[in-house]
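For reference, the chain that follows is the form predicted on its own, supplied as structure tokens.
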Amino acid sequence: MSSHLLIRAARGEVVERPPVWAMRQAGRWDPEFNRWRQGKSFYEFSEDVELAARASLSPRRFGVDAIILFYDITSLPVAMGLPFTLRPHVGPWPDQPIRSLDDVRRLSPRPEPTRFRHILDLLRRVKDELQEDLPVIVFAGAPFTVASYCLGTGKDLEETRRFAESQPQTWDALLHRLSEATVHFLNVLIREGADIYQLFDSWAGALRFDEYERWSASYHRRIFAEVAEVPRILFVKECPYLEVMCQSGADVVSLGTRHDLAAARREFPHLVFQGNVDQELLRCGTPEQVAEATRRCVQAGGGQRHIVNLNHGCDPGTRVENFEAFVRAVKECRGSGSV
């Protein structure tokens, strides 16, 4: 049994104060990640080990309850044998999309840890720093968003649809085989020592019911159900369909600013909740709002079976003061009477 603040949260055992952390807690907001890039392409950055270490470890400063791993979620189809660049004001984009059933055959469905290698040192490598002082996030990108990436088409829902209603024997052999990976790469993780991973599934939250059904939550339940000897973790952005989250098998389901904490509580007791202050109160109110905003999450949560986290990652703009008064003003509710 872990002794890790968050780990003791999201597994619903009492305690002494929610955890905290943030998603993209390390990334370009920070002052010392972007000293330490200098110039650097990102997966450039993110294959060498000590840089993305240095990336991963750098909000310990800052008193947050976990460190979750600098990568991405393209990583893995990566090692799958996709190669993708980081194109400005665009994102990841593969060199030769997928376009057909031949495609997706030639990506690995279960890629060799050698292809992830720079993953795997790099927690072993935060994990020695760490000395168990605080529990590592591994993460995965869930199938429907990592298989918009490999067709190039990211955000724009229309485009992926259009190419799974114009190929939908491609598409569904896209979402295997990325599920099969995904349960795969995962298990390596865990094996090597990775506490606890969140599921993301950025995009699905804009899916119709029926596509998210198919699309998205059967892939969650599979992954949830194949990969359960940690806590599993959701994040959905701002997903309209709590009911199906909360029946995906996770053992933390992420919440937006959509979403009433308080409500969600009540109606699934037996649920962690993890989030939901506004990620843009982050990057444009001050630090006494942030606060504020934080103080009433905490109080919505209750103090128990909730982690504090935002709805979303931080975004490039946040403020470093914001970020330090987010944490803060969890850690100043521990005896205070706000929970």
Contents of the next structure:
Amino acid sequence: MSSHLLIRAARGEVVERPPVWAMRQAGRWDPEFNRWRQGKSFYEFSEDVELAARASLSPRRFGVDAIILFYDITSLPVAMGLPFTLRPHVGPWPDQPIRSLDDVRRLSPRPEPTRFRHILDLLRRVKDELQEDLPVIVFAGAPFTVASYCLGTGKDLEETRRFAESQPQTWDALLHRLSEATVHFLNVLIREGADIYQLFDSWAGALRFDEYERWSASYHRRIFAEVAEVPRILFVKECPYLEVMCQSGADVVSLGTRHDLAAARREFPHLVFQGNVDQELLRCGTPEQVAEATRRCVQAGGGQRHIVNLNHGCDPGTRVENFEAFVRAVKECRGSGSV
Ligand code: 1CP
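Show the other one: the form predicted in complex with coproporphyrinogen I, since we just had the form predicted on its own.
Time for the whole complex; same chain goes first.
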């Protein structure tokens, strides 16, 4: 059994202080990352094991309690046979967007591990470097969010909905296939030593309740039931359906700024919560404001069954001194938690 602080907290064990990490802790906001990132396309960069390992490990210098591997939620559909290109200021874009049932059937539902060899090599490389000092987080996008990238609709929910309504069979087949591949992908990574995983359904929080149940929550439940060997984290950006998230089978539920962390801890005492410092503050605030907000967050979490994080990922405007203040504030709360 792992003895890492973050893993113990995720299992609901008593900890000396809450652990801290951030979504997109490795990325465009970090000048060091930007220096290495130059001159290669996104997928070339993330498929270069040496560079991806350097990017994954770079937030270690800030004192975070976990390392998330550097790849993307679209890396899985790439392995399934759908190449992507990162369009500047747009995001990942499929070279040939899914349009028909035949397009879905061409995607491999259980891609051979050789198709995502670079991620397995990255995991090995990062684990060797860490020597068990920190746990490794792996992740996948949930079927709804990844499907919207496979269609080329991304965050544009109206467009995604139009496709789902005009081609329900293709849409369902795509969600099913992505879910099967996700279960396979995560189980391979866990077999190879990943310590914990997070399922990102970033854009599902904008769905109506009935859509959320059909397109999102039903797949969360299936994936969490079938990938259960390590702690499971669910992230949906600012999700209005907290109760449904709490019944997904996740061990850890990520909260947004719309949620009240202390109230969630009282209402769902068997769960662990992650979050929920406002990432906007890391972009626009001062280090003092960030430290103050982080201390309030630690207090609301009560020191136990809490992983300190942001409401969403660090965005490219995040200031380095604010990220440092965020991590430092958690570590200075050491010993102040109540059981
Ligand atoms: O050129 C670059 O470096 C572009 C930025 C970038 C980065 C840093 C992309 C393209 N992907 C990544 C890596 C990445 N993506 C990680 C590992 C790094 C870490 O967390 O420290 C992770 C966990 C992701 C996950 C991811 N990709 C999500 C879910 C998290 C979230 O932010 O909600 C999503 C939605 C994506 C899609 C994506 N990939 C890249 C971009 C710019 C986007 C967003 C596009 C959009 O806004 O629609």
